[in-house]
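Consider the single chain below, provided in structure tokens and representing the form predicted alone.
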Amino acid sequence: MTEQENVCETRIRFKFYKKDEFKYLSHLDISRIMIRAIRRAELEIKYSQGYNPKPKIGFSPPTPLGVESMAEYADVLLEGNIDERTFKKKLNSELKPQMLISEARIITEKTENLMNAAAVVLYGFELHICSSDNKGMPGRFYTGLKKDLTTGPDFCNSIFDLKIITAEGSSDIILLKLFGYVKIFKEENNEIFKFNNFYGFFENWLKKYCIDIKNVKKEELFVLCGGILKTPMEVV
């Protein structure tokens, strides 16, 4: 009998970006872009066996094209050890300004695939006030915000929670903060959370109160850790 190797092996979960002309990337091309960086960074990726043989790279789930995200997340297994701080170093030296690995750690417990545990995810919309008298605007636009958006038949299931921010330093900058799920909980009554159809409608709403949508951009995703929501890094 021959001795099987020992084969080491690593597994590494990362959080990246892409913002500016890459925000109009599919998830397609994304996973594209990443996996050959990994590959010119001469980090050996571990491949499924069979007749096609795939990296073992898991991405969450897709941000909707022209939305910036500053949480993109993926789990990725390489051959031999490799420490969070190499794999983060050489990956970025593949990798473009505009979408750059912003953490990594190494995972060492079972945890749920990212497409499947994500559970909540966190957009940021910054809105600017039109109207030149804008006193009060924050408090009557919240108010109406929570009538149309929470208890009527279109959203209201789709939206885990809403904040209102007013921006530091400026009176005419509303920062709009929407958790929408991602998945469906059979003990709740909840619905998966469109982004381009609640875009569609929240852009047209906003006319009666003169706001513009001046900016947005995916800023967390959450997955449901012991009845807790937590980021994806917080759970490995």
Second form
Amino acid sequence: MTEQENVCETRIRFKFYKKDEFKYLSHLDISRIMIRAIRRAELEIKYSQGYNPKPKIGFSPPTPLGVESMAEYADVLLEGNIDERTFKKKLNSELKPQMLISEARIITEKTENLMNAAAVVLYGFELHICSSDNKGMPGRFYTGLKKDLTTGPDFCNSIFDLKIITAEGSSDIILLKLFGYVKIFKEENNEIFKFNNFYGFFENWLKKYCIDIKNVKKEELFVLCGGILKTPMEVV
Amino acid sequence: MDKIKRLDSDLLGRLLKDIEKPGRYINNEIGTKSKSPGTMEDFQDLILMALVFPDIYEVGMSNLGLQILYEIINKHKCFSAERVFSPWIDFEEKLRKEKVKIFSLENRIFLDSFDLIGFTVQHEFLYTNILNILDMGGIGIRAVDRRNRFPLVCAGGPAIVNPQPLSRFMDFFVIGDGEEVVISILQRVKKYRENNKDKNWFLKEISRLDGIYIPGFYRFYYYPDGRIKSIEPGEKVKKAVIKNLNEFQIVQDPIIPNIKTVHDRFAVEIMRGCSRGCRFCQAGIIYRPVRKREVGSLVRQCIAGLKKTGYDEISFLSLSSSDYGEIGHLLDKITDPSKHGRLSISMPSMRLDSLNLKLFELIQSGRKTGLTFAPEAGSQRMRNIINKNIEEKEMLDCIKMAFSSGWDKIKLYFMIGLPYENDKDIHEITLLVEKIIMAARERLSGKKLARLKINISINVFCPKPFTPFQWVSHDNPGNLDSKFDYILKNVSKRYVNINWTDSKKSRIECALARGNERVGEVIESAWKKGARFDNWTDFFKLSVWEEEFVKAGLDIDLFTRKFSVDEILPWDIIDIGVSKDFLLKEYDRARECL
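Now the other one: the form predicted in complex with its partner chain, given that the block above is the form predicted alone.
Every component of the complex follows; first up is the chain already shown.
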């Protein structure tokens, strides 16, 4: 590619979080807030052609209302040349501390859009054991969890993998990492990972082990690249 | 002064679990301006005002007046204003169940910790929400029950130009433009607090300001039939007016809501007041005189505002935008032809005729969303009576032109129950709609014709204080229903959608709008019976309102009847800037059209 061809537009993929109060904002709210911040930062976003021009920006699949996310992604097409650092700095100065860009990278090669490419999502749960008799509980819970979540009819179509880590310094806290499919039955039924339904089911199911969900957070998003899970940043 | 109390942020998190649209309650928008002192002690040095909009967040945040006052107060280093809205039903239930008082958005300060609580009241059906908010704040709803020096409670806005229905609940009212008087009030609140004066001292102090009505200083005497015999003292309260709108810049960095609101755009008031003289219109009188913003500085402020907010839509507000002389120039300077279609412009209350249809097309930049016309009445006779200066031919020409250039959605506003209305006037509404359909058949191709949609909104006329029609009677529900039925039966359904207001609800609205201080008793008891969000059809409790009027020994007809021109009206204590003689003359001129 020659230099002249390179000057007129920049495609950037960026990662941002929404935490604290901003977990109560919907996907549409978040995208509206982001687009307005881009305009305030005087980053010239490109628009589609036609009667009703739309800004060229695409977001990763929605995170449910009330859940914090460390892994929201968006691809944006900007006028002119801009480097990642300036982009991040300019945009962050127009955003609230509850929602900031953590990483930005220029897209040089053609990539699939985030909504379609997203394959697996990682949710981190902080679980609290409520019963007084904790001994052996993590073990029993783990066996039950593995069995019900990966083979039980309510969950197995949603869960790709899971990991359990015992929190340091406290035997009452279990950190559960759940890798869920973003789309269930990709070909037949293009449903986005129904986290809200799952959350309700899961919360009820936990009762039999006297375990409460203390906190839940979307930690990462993965795309499939040559049969391997990679983060959206790793593929650009 | 008592210690200021706030809601703990962890508790807010727990309260918001399973609450619909939690984004309403979380603050943290771009553009908030309340002071955020480091410690609770620092708050003690500030005069704290709660700006309360007694409706949900999405409605309140769409109100420009709230943003204007918020900015003016917070610019002042000694004062801090925070916002409070009505919580939705689910959150109210939660707060009451958990025994948590209502709190402001910015610093989550409980309502009873404020020095001054100011309600902005846009329409009569918000009255019960006001009582509900006071009650949720643990504050006595009646002024006489509030023995403590703080908080002080006041109200302003278009729905309190007749303050009587709310008079028992308020320490004082602010009539007219709030920009200047709000600061004068807060300066006196500061003095009152620092010098430890009593409430009466404070009220006397502010009573010298324009626009301040203090119900406690007046007595009303009644005839046995409920009409007012006299008001003492008789001296009127003069409306507060800002002479020059240009001395107050537009709000260039408003609070930008995080969630979608009713009007989610950059709002600019280009003109206050209206030079048209529609005889039914209250806004046309109470916002007088007409004051225009100078176009040069307006353009600069708009451009700065769009840059600061990142909005892609701007709304030019006034009561009649096409009467703003330099509207073409304004649009020209705001829109950048190289960025076609990226900035949407909305201009409510634009009078459409064939001349400015082109202008309107420019505004819509190619999008043909829909055209709105407000003929208000079907017959020329009736339009003359109400002084709505719109000729049928002119309107039809414009509609024809619109059809020819591809518009296929038309919205029409009519009123029924207007004074001196007869069957022929109602019939002519149906004729006008037929003529529009005919015009569409002539000008729209088969495919387009199939898409034709004419939305008709039929509102019941409700006589309002300070209009030339303030004396006329509210049409009775039986009549109104048969007029509405006639229209429904005689308008072709194929292309037409009709919606209407409930005639019985409108009767309650009239009784609230033209009520005296005793109506306050009804508002209080209706609220106790669960009335709130009365403007939402699903929540409006007609039977509760009707029963409570009966229980209070008040006949609704006392307020909906025809008033005699020489009787004392509940709102006569207010000088709105337009004399009663002028209104009477206009009333006479309406009758001359018969």
